[in-house]
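Presented as structure tokens, the chain that follows is alone, the form predicted alone.
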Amino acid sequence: MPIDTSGTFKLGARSVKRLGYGAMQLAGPGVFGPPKDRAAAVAVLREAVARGVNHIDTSDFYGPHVTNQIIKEALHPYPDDLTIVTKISARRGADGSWIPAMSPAELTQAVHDNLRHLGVDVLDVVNLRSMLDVHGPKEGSLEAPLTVLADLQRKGLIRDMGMSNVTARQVADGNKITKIACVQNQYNVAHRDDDALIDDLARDGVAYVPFFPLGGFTPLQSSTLNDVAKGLGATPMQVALAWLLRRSPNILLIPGTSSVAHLKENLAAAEIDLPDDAMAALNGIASAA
């Protein structure tokens, strides 16, 4: 499989291929409501697994409930090597707004909702997404919600714990409560606030999963990225993914798409070999931004 060339890395109790799939775009506009074409969403998931993807990222607040139900429809019973990572701590308002849901009752309900909608007895990995600031990491204690989840982990409902939208200090504090198997924050070739955290996690053998690896709702725009891609006969988005794969061996990618064609394009990024001069050029994008 082409994605095998990107290698593997440990994600909690399992080893996964470094190119995975993020299910957020399988919901409707604004990650709210059902997709326009449910059959197409099912087809994308099945194609991803057929092409060797064994790491899928989701959340029950995508939709809400929509992406998990589509994952279950498309892939259940799940392949033995498939790792499904979910995140909790938010709920959706009737208008599609993102509302913090970090009380013990809400967190417990979210775990049981994920179990039911995915059709599993134990969740492979659960990321606690900090909602101290919806838009980015903010210092503050996450001890209370993480303690609730650690208790559910001891009860056998969660295999491994991760954290999302967090600072290095919060990760260190989290490790005092339960072993943190992965960190999921915003990071890409132009948004590199977590450079030091990624290197620290790599030394500890902990996975780092960048969300918005291609810029998110506003795709990456860079003349440097475009020039490098043109020189390599690739798309800018493929080069952005290839840069992440080369940036550090503990980076696991979860680019999302609702299109089989874009899925194939994303997975082909594993075969792009970035020369040193291209890496140097790309490394300069963040400082120029």
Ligand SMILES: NC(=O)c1ccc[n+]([C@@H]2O[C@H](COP(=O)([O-])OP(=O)(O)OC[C@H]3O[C@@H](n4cnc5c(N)ncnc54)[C@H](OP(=O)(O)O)[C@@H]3O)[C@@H](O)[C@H]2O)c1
Given for the second form:
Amino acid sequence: MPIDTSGTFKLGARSVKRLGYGAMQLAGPGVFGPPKDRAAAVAVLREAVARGVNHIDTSDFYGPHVTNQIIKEALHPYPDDLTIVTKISARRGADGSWIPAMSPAELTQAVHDNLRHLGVDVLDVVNLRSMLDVHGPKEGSLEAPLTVLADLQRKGLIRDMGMSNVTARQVADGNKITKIACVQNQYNVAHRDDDALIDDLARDGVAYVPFFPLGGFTPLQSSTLNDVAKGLGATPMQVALAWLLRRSPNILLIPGTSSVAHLKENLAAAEIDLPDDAMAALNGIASAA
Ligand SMILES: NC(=O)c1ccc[n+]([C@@H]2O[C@H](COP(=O)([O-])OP(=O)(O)OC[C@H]3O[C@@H](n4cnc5c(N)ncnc54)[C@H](OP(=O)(O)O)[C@@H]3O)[C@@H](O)[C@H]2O)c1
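Return the form predicted in complex with this ligand of this protein as a structure block, the form predicted alone having already been given.
After this comes the whole thing, all chains and molecules, with the earlier chain placed first.
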């Protein structure tokens, strides 16, 4: 299949294709409530798997519960090679706000909610998503919540643990509690705070999964992206993904979309081989930002 072109990388105990899918866009506006068109959301997930995607990122706080329920409706019973990664540490207020939920009882409840809504006995990968600052990594101890999740991992409810929205120090401290299989932070061609962390994780064979690979709620806009895309006969979003694929072999992509057309476009980025001069031009975007 075309997405095989960009290869695989280890995500905990398994290998997954480097082009995956992020399910956050399948909930309603503001990642709250049901989507406008549930059948369309189901269709996006089925198309992703039909095109070879075997890594889907989700959370029970998308909706809340909505995204996981749609994944179950669309794909259960799951293909043997599908890895579903969820994240835990927040709940949603009645107004859609994101509220930290990192007490032992809340974390345990969240693991059981994910198991039930996804319809599985074991969660493939759980990211502890730091809520010390909702908007970005902030130093501070995550020992208490990680210890709770590591305990649930030992009980067999979680296969692999990851961390999200975290600093390099928090990852190093996390590894003293349980093996951290992946890190999921904000990163893209224009937002490169994690350059050093990515290289360190690559050296250790640990997956780095950038969220907002296309810019998230503010999609990337750059004349350099447009120019490179034009020269290659690709779209700017495809070039942004191809840049990430070439940036480091441990980067796994989970671009989010609610549209089958965008999904097809994004997966086709696996076949783009960025030439050195395009890479150099794109590397200039972050320093110019
Ligand atoms: N750990 C965390 O804290 C965290 C935070 C945010 C997200 N995530 C995860 O990361 C995944 C990716 O992030 P994201 O979905 O927020 O952001 P993203 O992948 O950077 O971008 C998604 C946005 O780009 C649009 N889009 C997608 N493909 C496109 C294309 N080919 N052309 C034009 N527009 C396109 C989508 O709209 P359409 O629906 O119209 O295509 C959507 O508005 C999420 O699904 C979620 O699983 C994790």
